[in-house]
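Next up: just one chain, as structure tokens, the form predicted alone.
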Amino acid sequence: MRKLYQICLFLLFLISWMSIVHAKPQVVATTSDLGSLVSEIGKDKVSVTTISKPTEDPHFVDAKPGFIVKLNRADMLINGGLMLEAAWLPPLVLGARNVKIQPGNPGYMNAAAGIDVLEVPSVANRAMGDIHPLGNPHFMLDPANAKIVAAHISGRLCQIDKKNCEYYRNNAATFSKKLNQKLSEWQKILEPFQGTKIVTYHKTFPYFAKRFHFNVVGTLEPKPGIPPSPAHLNTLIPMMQKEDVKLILIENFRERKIPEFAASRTNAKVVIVPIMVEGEKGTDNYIALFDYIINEIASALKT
């Protein structure tokens, strides 16, 4: 009876060890286009969990605390970096009480590393709005960008899970390809709208429209962050209507009324897309959720 019971726990513990030895790294990307990426890279070899919703502004989440559980339990944590998600991750990552995925260790993943960073203000105050003090935020929005932070992504993975770095690697090296093939066709898509004037909602898209060679003329906002007043609107349509501004760009968490009174007294459409992965149907992954924008800003443009 003994032997039976020492072989009982025998065996507990090869499954307790094996379930250790054997398991996949667990990562916690606090936005879907993120997390994208970690999965065209880790594939099955990872586990992959995203905070914010898809369809929701990433600069405002509800930080509940159940984020808390699974960035304790998280063997790596990637964000956007650039003050993006300061208003909410600060808190959860203190309550997670997890070195792995503390500033400085393996585990902890600022994707905006490498970034060539747009809009970095001189200064920065509370009179500017809700500026971003590091640069403009938004770099997932240039799909050349991703190819920096899949290599990011894949080093990363590399060094807390040594044994499949080769498989990383060659999920990086094959989507960095198929991204630049689709880059091209992006751009031939878009090649006839090159110098388009647009007005945006929020400033979400001078990477985009630096990549496609649009024109950011205005924002529908006055300062980043400060909903649309009627004064601003006043100034911002007579602009709107000399500068003959063909497309109001806003993302799919935005209100609509504004935006379509501003293109009811001017020749703009509004073009209605989603910034994350997920966000709309059809946008499963990086690649898709760029299909649907272009394809949707081009349409618009046709017409």
Given for the second form:
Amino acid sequence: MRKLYQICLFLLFLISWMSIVHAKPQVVATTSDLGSLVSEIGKDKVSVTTISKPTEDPHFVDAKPGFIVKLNRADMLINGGLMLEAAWLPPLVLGARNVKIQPGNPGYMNAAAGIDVLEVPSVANRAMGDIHPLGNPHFMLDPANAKIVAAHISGRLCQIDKKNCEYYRNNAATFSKKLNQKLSEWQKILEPFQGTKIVTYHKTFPYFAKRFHFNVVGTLEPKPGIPPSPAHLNTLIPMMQKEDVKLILIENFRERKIPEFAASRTNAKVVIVPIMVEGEKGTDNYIALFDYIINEIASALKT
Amino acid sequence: MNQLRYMLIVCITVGWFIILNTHSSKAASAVTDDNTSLANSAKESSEEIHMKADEFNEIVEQLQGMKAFLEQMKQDYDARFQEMQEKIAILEREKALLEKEKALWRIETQTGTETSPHTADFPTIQETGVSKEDEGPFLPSFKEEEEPPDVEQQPLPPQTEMDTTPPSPFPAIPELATPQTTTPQTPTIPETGQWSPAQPITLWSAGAGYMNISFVGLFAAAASTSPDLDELEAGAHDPIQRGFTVQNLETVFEGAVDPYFKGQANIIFQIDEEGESFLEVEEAYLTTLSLPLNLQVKAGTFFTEFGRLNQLHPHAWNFVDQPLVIGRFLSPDGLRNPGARISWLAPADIYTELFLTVQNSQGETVRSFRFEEDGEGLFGRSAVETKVRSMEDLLYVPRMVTSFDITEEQTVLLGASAAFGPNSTGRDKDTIIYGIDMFWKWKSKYASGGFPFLAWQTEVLRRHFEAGEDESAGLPDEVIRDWGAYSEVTWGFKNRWVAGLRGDYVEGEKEATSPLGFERWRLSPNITFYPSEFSKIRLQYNYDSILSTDDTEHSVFLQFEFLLGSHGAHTF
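Given the form predicted alone above, produce the structure of the same protein in the form predicted together with its partner chain.
Up next: the whole complex, starting with the chain shown before.
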């Protein structure tokens, strides 16, 4: 008995020792935009995996058991929060049986914390569609929010990996400096188009529109999560004509038929953009993603 | 903590005094020096005096500039302070309003009147949205200050000369310092305290917020060539009569118990053929969150982890009814009983998990084991043993699952299970059920709303039943082996639309008296429309071929479902 006890202790020691030696923090991000920020800050000192594919609708991701393994080994989990991942993340976290990434521990990070959340409904009522009761979760489409998240990430990485703290902070500072610079660049590009009226497919772009001064006058979806209906289009299209909507902004995973139909009846142009890092070729980091989006919009509005 | 802070402040003030004193005394001595030198060399050129005067003027100018700047700052801050106060007032008003609405809403939901009482709901939201946007122009300007990185941009004193004055009240902030000091604060505060407009969410998770409550209503209308649909359909939640059936009214409670456990309970209401309502505790269990060594324990009463379908509640099925083999081998209600389960996640790169479930082996939810219905067991024998007496009489169910991606868009899950336990037909009579299951899914890289996808699921079960001797029925002691399988394909061909096809086969049971025990195969095409994730309408046709009697039966079902509240996510 005593011997068994000793062996067990030894094994425990070995396992804990191994986990200490295996020191490079493993970070799992639910979406690739968050993952990209982690890579900007952690660079070669952390390893990052993302769960949702950059090209798919982040609301509906399969809770594939393969991710359980990743979460099981993770030192940190970053999710967007605001119930974006509510439909698929909980079973994965439960299956992962990893204390480090349970809410309340430094290894669990809700990126929405500290963000000025838009579109928070006063009453959660599903008659209004699949609204997010905590507010719109697409806040990463405002680069200013990315700065907050980056600072948050570097703080958390510091808690997890104290010895590289300075490194993370420096990287975060460099990143937000770069982002500041780029942001003013982007704003300059879009300055001539301030106040342009646009229509989106889903309520994906309120943060983006607010930052770059677009005016979202409607969505193709009659209500969040409900596909466009003929009745809704019958009111939307005249409105678009009246309001002189210039742009229909849609994500790259949406069907194209209805946006193109609406565009053909109005003055608007359809612009298809990725909303996640690596959602399209040449968008392999957060800044490149915005370069792409801004460029697409600007070139569509110029002509 | 506070004491420390006070000490620090005191230290700093004292330090200031000292520095100021030395400075002024030095200046004073310098002045006196100058005076003496002036007195000594009275003939100093007036130019020098002019220069001194210039210098002096310059200093005065600087000081005045500083004063102006400080005043400006003060005004600025006052204005901001006022703005903030206004904002707070607005927010508080909004909060009060919200709370009023909340209270109203609560009352209305409690009294059970319409859940969408306010036609005003929509407008109010729009209003808040609009008001938010109205605030836009000034909101960011004041918000931005909170964003740590923006502090870099904050205009420092415009007078560059100021930099030279050593005790500048505005120390140039080192770029890195700000994110450092602010980051630990910004993230933590909003997560816990701080009122945020997000709070009405408590409503969503129904009141207390400690658990999610949801309700699922599942109904079916059936038409069939067979007058006794309950002899065709094996499952306890299947449509069992021509006309309408209440398949399942399920209330789900789930949430974190504490930092160590998660709890879940599924309470089912059903209405039987006679119109009698009854209640059934389908599952109630807790799961550990953080055991060491990759272990996880589940304890309570729950669906046995055997195969894929057995663990799913009827509303998560892809078809209106239960596959025949599941109803016959496992149980019409699904194999479930009180017990405990331990699982181990292998520390491999490919997901592999081992389960071992230990449960009671008696009751009506373990059909092939210590099952008893009106004194009857299986295969025409009367039930002799119906209790658990020792450890050996428990039901042991090991299972192993593995899953991996074949390509970026395709995933496979393979599983093997077995169930060992005693049966009711005699002393030391055991049953073993083996099962293998397979699930394959393709989902587009550009999926929107989870569509399009194609999935294929198959389970094959084999049963080894040691039947005891029953002298009164004239049945010998024998070993009965039979098998069954189902295979289903579901195709999400368009947003919100899923087409399905299922094939079923079971071997005949010995001494069977109805199609429930006969050898038969069945083909069930169906189509499902999901108006949203929270509702569905399904049309299904069953082609039933009963091989033992050479009969063919046709059935058509229309199923509809609604889901209220916050329902936990489903597993893959």
